[in-house]
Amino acid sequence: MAASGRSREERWSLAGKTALVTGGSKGIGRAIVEELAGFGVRVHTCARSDADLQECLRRWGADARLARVTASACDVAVRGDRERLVARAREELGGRLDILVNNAGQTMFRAATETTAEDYARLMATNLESSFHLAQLAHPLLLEAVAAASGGDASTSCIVNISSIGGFVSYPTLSVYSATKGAMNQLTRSLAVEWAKDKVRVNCVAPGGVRTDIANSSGLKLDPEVSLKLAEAEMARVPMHRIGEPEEIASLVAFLCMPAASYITGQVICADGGRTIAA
């Protein structure tokens, strides 16, 4: 049933949905998080560092929308791991999963010349190889999820990648990175492609400058008037001439698994108040 023979209401819900999303701590992935929780979505999600984790379940738990929201522990770097945090998330979300959001990543900022094996293998395992095996990981559990809807609609189990800018534009330094996110941009047409006769859709959020302390836990240290103007220059470029809020990307996500969107597929879609249009 395409999205046009429901009603409105059943268009724009969630309601009773299961999603599972990487990086839900902090920054977009907890707002994320958040807003598919509010919408009636059972939320698992994971981080590397538990006590985060335990400390953001602690503030959910005083929230009647977002108590139902589980959590564990995992390093989306390493392959065990990921197949331990599937596996956990099956369960708490009684064996179904209708959404998966691969919104857990690294930056790095380093110059080409200085960037190690090291470096390059984490970046890469983090932000690409986690996105790819999870989706595999996750895809028995979508066709489920699709099996068990009523008529099998194209809407019913979706895949949403967190994505950047920085795989459309170049930043000095961020070569590694930009090229994780690039790669990720493709991995997602490629699969909506691939999976569509599956009916999982797939699509991905390349959010620009955002509100966030991604740069800060990369660990670059930057003197605070340099990185002031650093952030001036990039807002410049903005024609909205300001940064977005985690929860400008959130809302994007939950638009992208609703029914209401279940003729997309395959898009990578910026967020970034036009900086990628601007001249």
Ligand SMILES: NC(=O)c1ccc[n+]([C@@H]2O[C@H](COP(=O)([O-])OP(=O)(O)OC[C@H]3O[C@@H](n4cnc5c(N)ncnc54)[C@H](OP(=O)(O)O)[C@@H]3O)[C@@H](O)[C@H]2O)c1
Second form
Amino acid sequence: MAASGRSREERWSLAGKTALVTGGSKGIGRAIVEELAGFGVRVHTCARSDADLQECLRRWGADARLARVTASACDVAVRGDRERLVARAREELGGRLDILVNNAGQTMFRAATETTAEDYARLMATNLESSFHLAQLAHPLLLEAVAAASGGDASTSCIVNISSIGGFVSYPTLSVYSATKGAMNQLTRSLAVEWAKDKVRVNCVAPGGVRTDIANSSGLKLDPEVSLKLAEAEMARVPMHRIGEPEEIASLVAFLCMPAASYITGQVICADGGRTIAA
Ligand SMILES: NC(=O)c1ccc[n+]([C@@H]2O[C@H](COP(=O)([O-])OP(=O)(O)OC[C@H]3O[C@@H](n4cnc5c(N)ncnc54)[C@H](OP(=O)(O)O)[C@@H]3O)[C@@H](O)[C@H]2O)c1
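Now that we've seen the form predicted on its own, could you pull up the form predicted together with the named molecule?
Everything in the complex follows now, all chains and molecules, and the chain you saw is the first one.
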């Protein structure tokens, strides 16, 4: 038995928890949904494409651990959609929410001089405003989960934001994307301090390059040769000399949600093969 009075099994368990994970139909979000559900979490997720969600639900339905995942279409850039999403998640999760993962996001490669007011507003709404507003909407539900937990368990409720190493290092043509991610890092620290009294932990995972189709999902038409050159240049700067896999981000998210991480809040943890600490 640990000093906290919880056994090792309890500290490393998410059984019986509920979670809302945004952007769970592809890439990192899908890996997070599958990792949390694999630990016994009841997960609700969303994406803009209902067809992609239905395809995920069909696949998940064939696996006993994932069959309880539910989903609804939502554009997190739209305020009304966010309100409907949280109401739907609450309903699907039996009125209880322990975990919010703000993962849905898009990228944009555009020179600052060519970025329009619409580009700027769209990316801010998708990556940053959505994370703030969903945290606001989830807060009362997270408080209810704390109150319902036996002994007001301090590790029960948490938020994990998915930012990017772009919030730490600067890439040409990624100024607005990086600004959204740098702001998510600071939002994490600010909410962690503000909500510590509520026993809601707030942390952030900042991935480096991860093998997903984010450029395509973000509506970018990249020249394959240019993309390859950019990827090679980036990998040359990663001490581990490889790209990350979505599962390698999902495992860190799951850890941050566990009682084992009960003294960790306000942290932004890079999962980047060492990219941000290399000379
Ligand atoms: N891949 C990387 O190298 C990398 C590196 C650092 C950080 N990240 C961050 O990791 C997160 C996930 O990225 P990913 O690489 O997994 O991207 P992805 O493969 O494109 O998946 C993004 C997911 O979010 C959903 N989504 C996108 N825009 C949305 C919106 N407006 N409303 C609701 N859902 C939306 C997508 O579905 P729909 O398209 O159907 O909406 C999809 O399910 C993002 O926040 C990204 O910035 C990624």
